[in-house]
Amino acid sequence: MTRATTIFRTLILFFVFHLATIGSISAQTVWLDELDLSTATQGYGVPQKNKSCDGKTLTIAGETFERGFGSHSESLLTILLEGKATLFTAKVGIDDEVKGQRPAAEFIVNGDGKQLWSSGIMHLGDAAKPCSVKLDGVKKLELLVTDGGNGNYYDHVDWVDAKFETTGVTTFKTFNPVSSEIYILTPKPAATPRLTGAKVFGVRPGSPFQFLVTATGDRPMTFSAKGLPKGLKIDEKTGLITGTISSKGTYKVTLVAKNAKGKAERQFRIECGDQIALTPPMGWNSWNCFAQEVSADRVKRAANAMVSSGLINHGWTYINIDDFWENHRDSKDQSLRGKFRDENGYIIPNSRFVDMKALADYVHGLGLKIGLYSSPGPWTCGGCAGSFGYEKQDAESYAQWGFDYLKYDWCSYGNVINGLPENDPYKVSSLSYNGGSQLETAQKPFILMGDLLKKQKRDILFSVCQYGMSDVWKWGGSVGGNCWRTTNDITDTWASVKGIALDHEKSAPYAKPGNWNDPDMLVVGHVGWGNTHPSKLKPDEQYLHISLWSLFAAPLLIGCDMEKLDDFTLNLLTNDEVIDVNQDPLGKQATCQHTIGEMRIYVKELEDGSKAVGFCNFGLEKIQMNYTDFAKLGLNGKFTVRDLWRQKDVAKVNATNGELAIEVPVHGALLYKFSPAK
């Protein structure tokens, strides 16, 4: 052997011996629990690294897991992989901690936009799926987790086992395309006079009539109205217009605000007639902050914050209490207990609060309005004694106590018509299993309280609670009902706005003054359901909850800690021109009238011939285009477009030939108004 074939065997053998140790040594595990899991976005509570979405073992089907991600559908994580992978495996299911729901729900693995593998529909106590997906090349993979089919309540699920196959690498970096910058877009109102809130209000003949003109401006400001009719006053001072209207007809006054600085007027429509609630409410409820820990304190705060921040200002009149004033039935808090009902039948609140009068007098004189909250059922929702039986009662009390609005939730009622135990614990997945799908069911207590309400000497804004069981839409203004819930509860989450306002639109036809479709509580601000947290809605995200909530002509309920209002929260409820377009007084609800990929569209006609136009992106990628067809949005000759949010003109467009440059961010809205050019 020559001493270059030596040399050349040597150098041989040292290559493969540095390749494969090189091997030996590239060659990694990542387990997803090792990842950065807080960027995953889900349905409800908070991705969960090696326990379930309660914070327990993992449990699938009976077997246990030591490592994991437990999560709720509807569910996200994005990891960018930038090709660094070559096989993802684990183990897919349902977590056994929701026993005794109907949970349902699809485990997918995406790859660069492509689908690599789905889990098909799986159910509670099925066995865990095994997961196997080849990644060569893949650059971001998204784990997703979508509903089953039947809402996404209690869909906990789990990935376990998990983990990545690496050349290399010993992590990856999880992403949420959805930004986290704050920023705000509402300018501050000007130091002249700027009168605002509703254009029209409905009264009954004979009704405690109220009304505050509001407007923004420097204070000190004097407010009159020339026409009132007659049984009206209006204080200068306060703008607080009282009486009552003796006989039905229309009202045309001239409203006027004048500070220091300037005057305003504005004209404003009184129908005195059957029909109340001409424009959406708007107000704030107790539910979405304070849940079972609501008092009268809490809700005195609430109204003194609804004043003092200047919200008032701005249209918002009302406040409402909702569930847990009343007494409970076998609740440990003792401030809960006593008797439910007196000698008569009439109900007694609960030791929180001692004078509902006192206290619907302390609101009306802040100018709001108060409202209040029971079920058709035995007990409430949350377990607190309901009107069953004692309707009568419940409407004299009601409007003896000086209450404007009353929100009757469906609840309990399900188990009294199906000869179910009335104490059986109340389950939302179950409510299509109580009756309510049923049209004359559905229909029977609402009647009934309606027309109580009605009989009433003060009005009465009547909300129909039952999550849009029957199409109720289609006749809840027949028993009565001022607006009705189209949905199930909302939820902070991108997954439970998005879900409800896709859900909501089949509604449409169905709103007019008097008539509204409620998609549920707003979620910005400080929510928590008796433990407040700042909103998971990223703020895009809540400039297009505001913006659809709007153009959906919805009600407009704030759900946050009124005294923890901060400056980007503000800036969301105080826009007078997005708070313009769910007023109007056409009554009219925006539909989606062009879908580009993942932005919809969406179109509400307004009483002055112009039209809002919601461009909302319901995608992952940031929309940048220029739009030119306005012919589908129903929009021909030339406009002036305004920027709701920034409150200033944008564009002059020709909608025959011309285009209007649009950039929506990931989740986010631009609201505008087209209106025709002069």
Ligand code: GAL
The other form holds:
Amino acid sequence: MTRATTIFRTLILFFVFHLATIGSISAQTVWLDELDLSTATQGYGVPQKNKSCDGKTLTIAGETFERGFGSHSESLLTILLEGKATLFTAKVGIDDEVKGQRPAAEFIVNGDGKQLWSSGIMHLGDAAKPCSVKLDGVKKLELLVTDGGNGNYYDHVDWVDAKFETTGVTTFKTFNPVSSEIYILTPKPAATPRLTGAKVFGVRPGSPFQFLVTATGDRPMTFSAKGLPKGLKIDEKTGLITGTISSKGTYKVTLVAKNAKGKAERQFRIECGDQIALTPPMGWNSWNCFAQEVSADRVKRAANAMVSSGLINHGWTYINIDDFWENHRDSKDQSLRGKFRDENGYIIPNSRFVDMKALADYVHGLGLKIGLYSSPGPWTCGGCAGSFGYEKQDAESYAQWGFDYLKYDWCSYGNVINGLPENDPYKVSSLSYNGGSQLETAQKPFILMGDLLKKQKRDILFSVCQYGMSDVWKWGGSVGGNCWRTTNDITDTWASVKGIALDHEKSAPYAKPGNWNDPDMLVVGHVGWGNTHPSKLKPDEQYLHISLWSLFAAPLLIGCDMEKLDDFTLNLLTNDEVIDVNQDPLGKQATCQHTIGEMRIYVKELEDGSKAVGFCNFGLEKIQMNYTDFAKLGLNGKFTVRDLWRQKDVAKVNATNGELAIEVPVHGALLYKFSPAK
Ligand code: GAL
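Please move on to the form predicted together with the named molecule, as the form predicted on its own is already shown.
Below: every chain and molecule of the assembly, starting with the one above.
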């Protein structure tokens, strides 16, 4: 090669290289998977880069893709484009990994608050749908996937081959509009005594009575009760009231708590009659943290933690064992294998629960109560022995062991209705909704167990669990239920909490003392169904969750590992003014009375004539406004407004012409009490 040729070639290479660079400055491609996807929120699992929700190859209707974002509806990824992108292109669809299920989802692209594109509702098997959106000038882009109108079960959703054409930038920032800031609102309790917990308690005549008088304040503390009916006594040191009442009636009692700093008094009503659970049950349940890993030792430790954390002083009472105390039909875990029942049909707990009576005695000895779980079908949801055919023996066992609470979970009962072989472990699947939508079959197993529980010589709170089939709220009380689940299982995601909250409205008129609608257990603290992690709900979402469950008069069952309670979680669970809303003796469930954009305002009537009001922000923009529409909330006259989380009066308002300045964080809530001004 001559020297001239070499120079010529070098020059050509130089120009080609520079042209390429110049070209890329004026128009570049930025792939979605090059951005930080971890800020996305989604209904289940974690955001996946170049993988499906379950971590597999992205596959839509048989076509595989190397690049993309695998998620689960409700899913939201917010990207700051700052006007530097011209075009977004992708293909969207539901991942084949959920074969056999019926997912439906809608993919939406929003730019600066406006919808720019939607896929329409997509189903499993639909070919990947191309999406092309012009972006000139868009600053904030949202890639959103909603549930397609049938709940978000199995909505594994993929954005594949997704990329931006840009003008001279190499990457974009993503962010989560929901704040991660942890802040504590509940004030520390005063040193002086303050009585807490339920103000009314129901018992049946002749049943063993157990009620713990609870209070905050310095210890040592002594307790007394004036006007206790015949048959009851109070332990001065612990505050535990025990005994039996033989005749029906209303008994008005004055509770007193004293310590070195002072004394507190409060009225307490005992209703001896047919109804128990006159306020929503409060306690802990093993499912959301331990699931199939539960054991007697873990249950004891949870009970100990209920005491040592001080939660017991705020009215938290039940320690409930969920599924997996029974033997399992085919588990590889030998600790779950063994004979299901003895020769008389009485259930034999698995080897992790050698002595149920001793466990119940232990929990009672701490001043707490204990619960357990079964299914009306042959198998529980987890595949352990259910009660079908042995309901009488089971009710007797629960009473004889000294249990106070039964959660009775539909599961394989649907197979009984199907006429499938009831006891063949391999032919009976665990979860079947079959029969749940015909009133007669839906009610039958609960009537049976409800009647049997009432025949026992102790009060056993009956928690009906069948996920809301046949509008259970309309008849749950008539089959002996004290509470009933209104929806499917909760998870620690915003989509789950929001979905359940919105769905809960329909059951509101049916809540009353002794009969509670149950939107499922709490997902604060360390949860994880056998593999715990800190709740994925953001702090503001957790405030909203607890505020709403209190407004709903929902059973409050802590679902977290009680040995990992942190200060933030304790702050959520020990605010007595918030708990008082939940435990209010009137027993009303809040309803949404006014909606402004994505803010829903819930109102709950309270026994003392005041109203608890929750300003709940379901949207992605912070709300700041002067609120004036008090008439919509049923508020007339002058009010003192108290912020219950901060336990502080914040304003005096004239509902006729006044206004109230409110500020509600994204996915957060304000919980206020409006009391008529004196
Ligand atoms: C589900 C129920 C859960 C849990 C689980 C146990 O059906 O909704 O709360 O009890 O069964 O297997």
